[in-house]
Amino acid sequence: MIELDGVGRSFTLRRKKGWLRGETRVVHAVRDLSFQVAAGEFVGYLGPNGAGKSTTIKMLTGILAPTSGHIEVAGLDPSRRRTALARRIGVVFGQRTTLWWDLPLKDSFHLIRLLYKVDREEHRKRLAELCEVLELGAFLDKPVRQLSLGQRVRGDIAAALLHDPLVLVLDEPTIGLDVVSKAAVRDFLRTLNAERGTTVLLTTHDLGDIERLCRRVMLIDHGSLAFDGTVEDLKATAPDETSIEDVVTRLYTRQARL
């Protein structure tokens, strides 16, 4: 479902130096990155800030195209179908919102219906279903703007879902939601990836997202993969570690040692 080849992402950086002088520089923020992600697959993507994985993201959802390297989502190139692509995935940016601020909620999910034209009675069945699961009845009728930041969230995954596409990628869904809304957004996601099928891409600070929702972790760090197995051969990586944020953090202090 997911397919990266040899994939690398640079910028050039300008600045001035001088009066007269300026200073070139070129960043690699993704270097020969390689892997795959099956249908149904639920994938935790980690790394420390500045590792890569927001650029990542970027370049899977067609935001920005690879400087190198060929990347397939869904059967689509990323940067040449971007539109069509969007039909196919949904994503969540924990820290961003999709939906129209100064619009009620329900009215955010009838214009997405009509953005990627959604059959009438589909989007009703699919809204119903979501608006049951994700708890969203009480405030559909509320502003986006007067929402809490766990309602806006749940709306944010509702708004991603009702395409009903193949491919979900969440950027820190659970950012800064208290633990009532963080355990109802894990067992959503849990649920639709059990019941759906719906493979699922995680990047996430939070190892609690990771411990109960991912069979399988990649961690990225200066651009390039440094880890890519299960929950239990990552732990197994650091036998003496009692939890799963002592091994990650060892591993992010001997990756950046290299």
Second form
Amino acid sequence: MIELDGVGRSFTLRRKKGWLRGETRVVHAVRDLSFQVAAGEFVGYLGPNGAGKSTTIKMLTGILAPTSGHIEVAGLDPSRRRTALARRIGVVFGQRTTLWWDLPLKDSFHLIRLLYKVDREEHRKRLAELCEVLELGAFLDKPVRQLSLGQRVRGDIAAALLHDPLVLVLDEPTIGLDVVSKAAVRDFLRTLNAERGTTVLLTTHDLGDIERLCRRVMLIDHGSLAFDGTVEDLKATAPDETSIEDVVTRLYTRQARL
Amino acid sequence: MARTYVLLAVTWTRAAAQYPLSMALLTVGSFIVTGLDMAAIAVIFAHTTSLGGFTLPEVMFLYGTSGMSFALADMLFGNVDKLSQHVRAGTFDSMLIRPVSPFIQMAVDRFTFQRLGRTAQAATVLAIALAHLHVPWQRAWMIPLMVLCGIVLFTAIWTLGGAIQFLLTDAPDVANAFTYGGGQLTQYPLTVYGSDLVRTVTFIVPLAFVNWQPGLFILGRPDPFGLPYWLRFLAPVAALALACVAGLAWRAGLRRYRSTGS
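Mind giving me the form predicted in complex with the partner chain, seeing as the form predicted on its own was just shown?
To see the whole picture, the full complex is given below, headed by that same chain.
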């Protein structure tokens, strides 16, 4: 469902040194990244800040074009077939909403129906279903800017699923949520993956997400893959550590030392 | 694409209609502001009978056609030059994950029919001018074509302005110089400007094709700058050429988009 082959993305940074004079520096956010995710998998994508997680997500969704290598998501090259791909994937950014700030949630959903050209009847059914499971009913009429973070994230997740995508990509969906909201989001994602077979890729800093949801974990550091395996394999890399936090801390700091 | 645009425009208008007072005030406001523009021309003619060799109805004609093109282009696509704002706020990323071109999404963002105020004002001026001018139909067919080409030209310049912002995130003012500046420039007969400027807006930034060259044909006038007669039929060519350049620049810019933050 997701295939990366030798993918790299570099950014050229210019630092001003006086009038017209500048210094350019090339930063490799992602280098030579290759992995595959099969249909129906639930994958956690871990990495310290600045490791290249968000850059990867942006390349998978077609927001950024890779500078090298080849990507295929749901059978399409994201940067070349971005609009076609948009119908097959759902994207949630935990840190910022993809909804319209000043519009009531239900108007945002209406706009999404028009953008994705979802059949009216199908949309109604799907929305009712999502409203029930994600408990959106109470704040459908509120403008997005007035929603609490937990409500907003649930709204964003519903928005990403209204067109029934094959792949759901989530960038830190549980960031800043309280325990109850977190549990609700996790439950929902687990059911979605189990019952609908939607492939899920999620980045997070919350290791609880990984332990409770993901069968497979990938760890990226300094732009390349440092670990790829099951949660058990991950724990086995440091048998003397007791908690997953310690295991991951060890992996992050080991990478830093290398 | 046009269908999506209309559907989205209706949704935005409906959202804006939830604040009816603000909507009404904005409509009245835009009508008054543009009305003041017309008053400026009236003041000039209170002191002289011609402006750059053109009579009042002729100047009103040039003002009305330029105003129509500009106002319609602004209403439909004027938002496209807000790219850098969208990039900085991160909303551009959200547009890229939707199955509709970000160009359309940006253009229609917060669409309101209140922007029709300026179009209505320009149309009124044009109607008054045409009532005085008695343009024969052998030349009048050019009027709708000219307004359409004007819309394309202004939209293309806005698009170019947006495309530049993929590279320089604080350059909207560069584009404004050409769009809002161009809107102002074409309100008056180009004879009030120097001939170097006229050559520039004819051959480099083709603003002269918004209403000047085709306008000379409609008014049946010789070119005061002595430029070739066939130029007055070139508006569609100029519009198409600039639209192609703008389209390519937009695509190139989108490939170079770097996004921001996490």
